[in-house]
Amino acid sequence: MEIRSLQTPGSLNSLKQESVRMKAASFQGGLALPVPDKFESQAITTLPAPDRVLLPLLHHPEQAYELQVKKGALIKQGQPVGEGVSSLVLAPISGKVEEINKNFKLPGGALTTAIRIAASDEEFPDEAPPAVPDSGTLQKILGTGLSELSESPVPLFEKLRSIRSKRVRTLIINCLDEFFIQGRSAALASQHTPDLLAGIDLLVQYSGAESAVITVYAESAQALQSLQESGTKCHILPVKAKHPQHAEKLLVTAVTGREYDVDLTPEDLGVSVISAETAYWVSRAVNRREAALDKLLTVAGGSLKEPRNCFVRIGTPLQEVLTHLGQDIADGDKVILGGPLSGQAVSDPDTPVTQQTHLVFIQKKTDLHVFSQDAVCFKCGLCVQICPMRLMPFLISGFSEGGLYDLAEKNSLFTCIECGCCAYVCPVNIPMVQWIQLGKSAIRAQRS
């Protein structure tokens, strides 16, 4: 497999010229959104731990977690409160279990058990385990409760086992975000370069892979410069700032130049995608015995002039994050998890930060886009032309709107990655993503 890479050391200007000369890797379709002429990733800050956290146990859809604590129990930060076959859920703060809600609804509608922990001044039991056990490397990774921190997370322990069993040769380290302007992953690459590269080396070692490719937006000059100056032996691949370039299947196509059947996984092609944030936390877990109790996320929109990148304690209510950053949510404003194109608005301001929280976008009431209630598709084909997954969005959403879910599924409903490109270009403002989401939810409900 031939992979282009940017390996020539030099000044920042020479890196820009080289990345432009190479023509940044990409895929067919998608949205080439505007990119600022002068873009610099904002510094990553760390928000203080809250007095209370709400911790859902459903971190992975296919893995059940057994509750490990009772109401009223005193627990230490880093102590397991939920245990699965290959992953743990750790207490983000020390305190008392204030409430156990066995019917907590996640933003996507799934029900799970959630634990509310309140900070306490009471004396904690000495037998509580440390955050990360001082044992073998894989056991350290298991002890962190660490997931592969992508949009479809799996326990990292399982991910590494799959990589080894399929004899993956190349790891793709994803330093891309859903929207280029976030700069979350680029900031991690430029401001925490040693930890990132140390984590990549560990992942290569424990996965049995032969090499790693670090994908960075070609316009992220600071990240490219930091990686180049580090002297890393990893391939550095500039990719085009296009939505949804960050998506796993499309990123693999950009890196390898190969399109592949939707029934296959990247591992079937001999590659595996791991997020930059995952690599960072692997380094912290193995080298510093730190558990992954914080989540790196971006807060954008609203009254913020620039996006803010910050480490936030898992379980922190979104309202507390926004208040700390000086964001007031007025009546009619939307708080969106995942961005305006494909994100999901939340109705409860106390929705907690989880391992799946990457972007919190505030959309002011005056900026809300109103879809037409009576829009009729006239088959212009723009959504087909722009769809990065080679689907017919107008057909799938139309079947879903009409309740013909079996026909929607036969036309690759579940292949859709809900990137939002189709709705963005629709000239009659049909909410295609919402209809597709409805179709998926209806089918899942029928099957359950």
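This structure is a prediction, so every number in the text was calculated from the model and none was measured. Numbering follows the first chain given and starts at 1. Take the two forms, superpose them, and find the largest set of C-alpha atoms that agree within 1.5 Å; that set is the rigid core. First, how it differs from the form predicted in complex with its partner chain.
Relative to the superposed core, L438 shifts its CA atom by 2 Å or more between the two forms.
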The other form holds:
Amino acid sequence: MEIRSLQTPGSLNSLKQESVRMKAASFQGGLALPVPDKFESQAITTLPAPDRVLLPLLHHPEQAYELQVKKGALIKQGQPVGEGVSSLVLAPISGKVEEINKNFKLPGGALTTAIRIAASDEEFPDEAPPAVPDSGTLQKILGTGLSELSESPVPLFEKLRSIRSKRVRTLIINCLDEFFIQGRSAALASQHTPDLLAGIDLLVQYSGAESAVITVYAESAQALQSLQESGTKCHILPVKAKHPQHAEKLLVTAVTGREYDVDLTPEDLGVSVISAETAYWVSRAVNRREAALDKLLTVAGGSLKEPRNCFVRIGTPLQEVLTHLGQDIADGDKVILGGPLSGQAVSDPDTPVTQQTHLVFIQKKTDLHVFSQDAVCFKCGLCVQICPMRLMPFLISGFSEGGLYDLAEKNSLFTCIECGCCAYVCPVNIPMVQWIQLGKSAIRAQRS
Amino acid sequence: MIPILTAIGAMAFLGLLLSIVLGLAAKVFYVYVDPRIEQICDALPGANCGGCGYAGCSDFAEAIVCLGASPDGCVAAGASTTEAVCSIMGLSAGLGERYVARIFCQGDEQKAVQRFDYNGALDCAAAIVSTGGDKACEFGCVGLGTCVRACPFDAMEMGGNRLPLVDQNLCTGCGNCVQACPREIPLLIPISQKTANLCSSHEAGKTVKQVCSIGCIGCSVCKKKCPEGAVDMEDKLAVVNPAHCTGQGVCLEKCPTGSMVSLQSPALEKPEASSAQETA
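Mind giving me the form predicted in complex with its partner chain, seeing as the form predicted on its own was just shown?
Then the entire complex follows, led off by the chain already shown.
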């Protein structure tokens, strides 16, 4: 099967890849990621805190947050502004609550409450800002409002509790990034190794697990080297650089070598996936009493030659991040939250960075993938071959397009993880993921 | 000679025997079918649009005869068909008002704020699910023509400004476009309705102003000024009651944005100019 080469920095080093493929863990299907010639990644930078932040109270879609502040109130950095059952939303900067917008629209279309805070430096001269509590460690985690930051965000407190109750034996630490071999997690593993490993040790301790497996892209030489040199007891597992290897389901398959039923969770198999960034913040919270007010972000594409990894204050408008990195957006360029294959394009440059913003990708106007609006599937089967979930994407997308949602569901519509491989290989450029999204939303609307 | 005669005789005997069997079967297994069903079926347009609520024209004909469905249920046909059906059924035709679809959005490319360039599936519902639509208004027409493709009578087409146009002469009021639209842009109104507020936005006036220059801002000046009391405010949107509107046009003059429109003006009909351009 021939796969078109991805338009990204670096060329495919096929020989090198072939030799790695022999030993690295992986899954069936998926798209090979481009392997850059140069492996050195730039140091993680910390962006200065912005003057204004916009904070949507939606760290976890299932949790309802109780607003803790009023309009015009003065708040301290690290002070809880929203309280859920088992998680908190902390103020990223000190300042004044400028506006409370009850109908803030997130890029995905969901409505939530958002708080706009304007920085002011006069009010809190001497007080130490972070409010990480001193008592028990789990309380500390609760107090920092830490979240497990992978694809389905859950409060870390809840996650650890469920790991404990299901007697999970192995934690899988996800050092894989969407679309980029030298992404944020790999940079964290190579540049903040002690913090990361300390965090993993703490997580293993609190969750009652026996061991941890750190998964790293086999091609990510720096991260692998740093981890191996650190002398950690954790098992380091190189995995093949493929999209969507970072997805929880496929990661578990790669690590355990088992393809498991869609109704099962990784916890049922005795493993649980935690992202590297979570481990990092746990170590910072417990050992240094710092709250997770920043978000580790990869910015890539556009005029940037290499992906840049930086700590950005939560709530910073995207425009400010891009300006700081010297990245301008020309008319017609596409700004995507998440990778180019499965991300969500945003139209408002003031969209705030949230806990779920992992990757900001700028696609130049000339690189845009143009979907066909009237193409007809001729059943070539490329999408079936590439689908990592072993689905028949042409079938479910075709059924959704024709409004036959029940048939789409019978063909495992809801198993689809919307990784975007099918739409990428489609020779007639059918927007398959979009049709699948339509099917899912129509069925959810029927049920509700 | 003799074999030929034997063959003819045998065939004649067989034919006679089989015809007797067939004749008996026709008597024994006879099923009565009301001849009116077929007559009504012939009178109906045969487009099988489903606008009547039945699976097709023959299903509707059966429903009229056997289940007592109302003979004026066919929305696709005109008054003559209803009369024909009524005469077959031996009823007198009391004809109702004809309903047609109107597009309740005027936010074209110039007037509505566009957030981004859309590139994806050619379907309004799919666009809303994954992007929310490229126009900033959350109530307005997405402009990808799902309603046009749903029309079984070729009465709709996309205008050059990305708003659908309805040919009032071809529209039968079957309501397929209303069902296909993920928002509430095409609505069925009586053909005699003289004035309508061609906007669907229930947003507050400030938001409407930000996203569209011709949207209804909910100022309710039309309601206050209408001498007939024909305008109601429904959640920040003016709605004209066709039963009371006499088409004096006071609201048209007072409307600050121009969302209130006289339906008597020919500009809203499917313009000849656009179809002429296409053929040119």
